[in-house]
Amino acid sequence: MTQYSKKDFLVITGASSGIGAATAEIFLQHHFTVVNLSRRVSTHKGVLTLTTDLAQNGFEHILKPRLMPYLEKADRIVLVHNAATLEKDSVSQIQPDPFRKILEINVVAPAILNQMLIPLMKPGSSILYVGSTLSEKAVPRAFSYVTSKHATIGMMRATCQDLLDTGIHTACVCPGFTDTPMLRSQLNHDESVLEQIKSGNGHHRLVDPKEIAQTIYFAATQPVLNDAIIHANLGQRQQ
């Protein structure tokens, strides 16, 4: 197994709960220094949270002088674009301001963070995107989320092409229905709906956030997965 030191850094967005929190925990176990960029502080001991509103115009100007000193001597940097937001909307009802906010968080912020961190990334570093089953399909009343998650795969593929020959690799992990606070909130904590969702995959359960975190860690340590789209959804039934 590859050995990592405290000069190996995970920079992750949205690590205060759900998949992000589970990912921070696994990287801590592998002796990474973990930096969380989110509005809420991580509850994990050892995680450094730099409070950041990714939807705020110009957030990078506030973040950069706080983040860069930690990374200047990093041997490896793993950048995980995990933070995301969603709204229930449709193509005929989309509102410009909520749509812009979703694109700012899900698409624009990752591009800004890439630009900020790539100059500090040495060979062996990686940029990982957290997509969704909806990165390659669509469902009704999820227009802005589907649009942004399709863009996530496009960003990953473009990242790969732009960083060929640098020793930095990239991949997109696409979780299925994962047992997170965001999912339960979107479903209004309706257990009957959750049971329907569970029946939609081959294992009759929700994905555990730790399973996605383990997949993200694996992708971060395997350059052979450069440009890979990894669906982690327990085998969803095709409709």
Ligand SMILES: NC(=O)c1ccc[n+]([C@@H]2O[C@H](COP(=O)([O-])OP(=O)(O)OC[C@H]3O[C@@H](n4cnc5c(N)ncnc54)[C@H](OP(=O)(O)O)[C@@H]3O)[C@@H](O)[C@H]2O)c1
Contents of the next structure:
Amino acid sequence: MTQYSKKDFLVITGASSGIGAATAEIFLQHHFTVVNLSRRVSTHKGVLTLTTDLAQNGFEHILKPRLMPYLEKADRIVLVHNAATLEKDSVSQIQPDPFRKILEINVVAPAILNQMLIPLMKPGSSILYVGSTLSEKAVPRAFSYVTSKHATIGMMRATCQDLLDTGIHTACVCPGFTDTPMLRSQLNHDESVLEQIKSGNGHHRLVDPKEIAQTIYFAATQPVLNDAIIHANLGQRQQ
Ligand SMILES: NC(=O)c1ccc[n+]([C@@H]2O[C@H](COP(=O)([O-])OP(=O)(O)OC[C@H]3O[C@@H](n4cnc5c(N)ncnc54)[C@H](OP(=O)(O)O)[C@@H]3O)[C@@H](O)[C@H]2O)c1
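Now the other one: the form predicted together with the ligand, given that the block above is the form predicted alone.
Starting with the chain above, the whole complex follows.
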């Protein structure tokens, strides 16, 4: 089994909350140095946050000189595209600017970060995308999110093809309903809706963010999973 050290880096977006915070924790336990990119600072002492707004045009010009000095001597780099935003919108009501903002965070920022980090990534490195159940199906009133999460799978597949022969692998982890602030705020903290959601899988509960974090860690460290789409949703009932 590969042993990791402080010279192995996790660069993750959105580790100030939810799945990202749990993922940072797991990589710290495996001795990685963890760098988080988000607007809020991670409350975990071991995590270095470089505050970044991924929706800001040109964020990479501010980030690059701050991030590069940490990564120049990295052995392996795991890049996890986790940050995302979710709005309730629909095909007939979508407004260009909010739609652009969602695509900036969920689609364009991962592409920019890939370009920044791939030149520094040695064999054994990996790029993990966090998709969603909505990467492969749609529900009403989630137009921009569904669109962006379908693009996530496309980005992962294209990343795989472009990086063949580099020793860098990629995969997309698609969580189901996971108990995070994003989910709870989307449901307006309505416990009755949460109960309905829980009955939508055979285990009658939400996914724990730590379960997604462990899945991301496993996929990030297993090259055999190159190009994999990994459903992590407790088995959703087919309606
Ligand atoms: N929870 C679920 O049920 C579920 C299901 C399927 C997929 N997912 C996916 O899982 C991932 C994590 O979601 P979560 O549920 O853990 O949500 P969360 O708790 O709301 O966390 C979202 C993270 O994204 C970051 N973020 C949002 N906008 C940003 C911006 N403009 N710049 C930088 N960072 C930004 C936030 O950081 P700041 O606010 O500090 O910037 C936060 O750390 C997302 O890709 C989501 O689509 C979640």
